[in-house]
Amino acid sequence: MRNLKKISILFLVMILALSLIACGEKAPETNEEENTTAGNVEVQEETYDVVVIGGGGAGLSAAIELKSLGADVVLLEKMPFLGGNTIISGGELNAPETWIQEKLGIEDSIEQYKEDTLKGGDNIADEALVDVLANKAREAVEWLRDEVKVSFREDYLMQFGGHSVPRAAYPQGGSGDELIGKLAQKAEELEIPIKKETKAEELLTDGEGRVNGVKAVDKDGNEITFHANKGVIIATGGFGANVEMRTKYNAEYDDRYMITVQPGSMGDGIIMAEKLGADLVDMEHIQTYPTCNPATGILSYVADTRFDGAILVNKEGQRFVEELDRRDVISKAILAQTDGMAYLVWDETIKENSQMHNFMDEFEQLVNQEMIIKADTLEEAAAFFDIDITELEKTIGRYNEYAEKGKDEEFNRRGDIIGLTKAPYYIQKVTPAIHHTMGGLKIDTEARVIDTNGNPIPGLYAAGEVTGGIHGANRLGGNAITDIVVFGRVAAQSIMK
């Protein structure tokens, strides 16, 4: 499934890059062959039709769509690599009525997807934006398949918590590597200039308040002005790594929390646009991912056994939440348990169903960190984490009865209920970490950034996690990738009108 070895290495590179920057040193040199423009460091001004800020999934989608519409576009990325949070995601994206659902005989509809998304965000999302997301989702996954050449599995769909049916298209390899690799390749084919290690610091405007450029600084400290004849698209991601910004809007999410996001998620685009009077929405809504590595905070893909039948128990050996509930519901439930920890329990059957052989790198890392145990008996596995074995055996006994009946009488678990009966047994220790910020710049259905007076800021557009209003109080799994592709393309189309 997911390539965890690459993801772990990528995190180390990101942390090293930011550490060097913080110490006043240069980040690692970017391979000249990876840049689409060599660029003379003495050049202080460049002019394009559109400047896109951010080289993750939203920014790359916007830039590719712009180029296909005939625009002269440049993309700025402050990190020494492309990908943002997209590259460290699983890469799955939700879409209703797809060819994959048709092949698998899954009935779904745009309205059902819209209803799930609104309900999943406590019905406070902007319904007009959710309508755009739902109606353009299938088009987005088909665009990735046909134009970007992303390869999706044809025989499998994921069903994330909060969704009524499986609808998440699954990229080959189960990693954001597939999406970002193909998006970057497409951008290179289209000869889109990409300026890595170039941090946007200020949005520029003309005498009438129209955004017409970006002031940026490259890795050598040179200040470069990028003029934008048609406007600027902000796609800089969220603010999950910015503790000060998190606590400003919600004191709960202080430095006690580790993060799953990459360290460049500092809210840069929100801060720049706010200086121009941009309105913000839903900033207090910050999401944790429930099953992360307690040693590092990194999202655990081994823990995706939760989707394939594993159960969650506490130190006392008892279930306490539906395993396929919303991320925020599960996260809060875990934090309320002893030590703020939970334990995923599964057997060999569930292990085989989860295709864990595809991410054994992470599995071995978790074993070395004593975050997972494989044992011939439940008693031995429970003893490793000092879990109450008497209660655990009772819990699993009841659950196995539910599996035989086909109905979870305690938590009404969605999906298939699979009994835990086949040794060896596995237990994994997990805890929540900061994963996504639902709040951000207020936009309309054309991805135009809206000011505090309710008017569009001329020449300024935004897409992806930098925006708010699409997910409401909580984002359902698989909706972020749909969001970045749909609104990245919408922003591009709108700016070219």
Contents of the next structure:
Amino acid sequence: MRNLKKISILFLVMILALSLIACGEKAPETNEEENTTAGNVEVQEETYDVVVIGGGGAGLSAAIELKSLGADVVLLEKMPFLGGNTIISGGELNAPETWIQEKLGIEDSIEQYKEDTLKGGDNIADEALVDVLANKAREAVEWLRDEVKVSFREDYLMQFGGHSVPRAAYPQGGSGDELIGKLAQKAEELEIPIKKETKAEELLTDGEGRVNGVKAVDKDGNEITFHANKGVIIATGGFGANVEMRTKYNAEYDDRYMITVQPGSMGDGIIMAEKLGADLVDMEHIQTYPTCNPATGILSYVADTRFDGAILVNKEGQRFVEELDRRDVISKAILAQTDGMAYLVWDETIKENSQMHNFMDEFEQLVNQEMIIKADTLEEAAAFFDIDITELEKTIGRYNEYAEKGKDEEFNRRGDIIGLTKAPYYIQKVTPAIHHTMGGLKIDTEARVIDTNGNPIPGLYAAGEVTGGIHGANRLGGNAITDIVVFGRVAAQSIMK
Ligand code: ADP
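Structure of the form predicted together with ligand ADP, given the form predicted on its own:
Shown next: the complete complex, the earlier chain at its head.
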């Protein structure tokens, strides 16, 4: 399992590096002030209004908003590429009352979205933060469309598990590439200096405890002090790749689990801010994504056929969970099945109804890894994975009756129920992997980092997966991107107040 994990990480790094080459970023200018040499390493100092740590969706949104508000901003990214987990996500973001919902005739409201999000997180989220998320979501998706020029599908919205209606805007291609590519392009147009392979290691403070800079190290070991006249925004993402940190907060999530996240998700921002007395919330809540590639841990986008009609069965050929239930519910249910595996089954009608055509490269990889089978008969497909065909045929027979009646009498599947009747048939083997860390730095509605005494730490702001409190015990699909764009911009706006 560990070796497979390493292969998965290498694979991810390769994908990310290629994506960034495609983004065509160029080296930005710097505000270098002083360079001195200590031994073989240079000690440099640069001064800005604001330092943003982390070049995923939250950091880029914050930096772009800051620059638009007239700030002199620098962005630090420890990896050789931008994007973090945002670039390997599907890029979809929830928002109620958008122009797309209007076009599709979908009734929704800020209140309904808020209610779904709170309920989806087991009602332990910070309601004031969810209020900000829900109220600013529509503005966030419009900002991405109008200012950042992200291109969204106008005729389709996704309905992730736990949402009452379809409300996730879908970037062209269904990938975080579109989002990060356009954010990076906008940052370049605005001439925001982006320092890659520059790892923030320590937050600096003045004599009165105000955060006024960051100590970082570049790839050659040079130490750079970035002074920040107005403050620092932490946007370093989660800690899903840090096994020690995961098990510190929840012993369940040890190295038996593979990860969907990128290797930079080590919780650096949490560790740095904790040293200044930052409070942490909901750290024990760690999310697994239910349908990942059992060979690599990588989240499978082909398996998103689940949202468009595919059913989940076990090796015994039986359904065991509602396919559109929450990620945590489905993940736990899968782990309780034989070998901790599930099999997603769909037919040609569901394929045509789905977004699978966007992910044919992944499909081919899954075929080569023997993680998916396409066959002319259900029998042939089931035999490939040694699934009990007699039971599977009974299961599908019953399911097809539910499709005709329009009601799933066993698991009460929400949304449309589509019968599985048209060859070829597809069966994919899936298992859960660590996907998102709900906990993190406690922030207030202005994205100020709060200390253990309940007071804001002056000059310190945070946004994105590094924060806690927005998703409670469980993040609903499509809410991470809304979170990073909304709170990235909120952090920028409050720092400039
Ligand atoms: P979010 O969704 O909250 O934006 P991401 O995972 O997309 O989170 O992005 C976080 C980014 O922060 C990643 O690209 C990661 O490599 C970067 N990062 C993490 N720790 C540091 C650090 N110490 N210094 C600079 N960049 C960091």
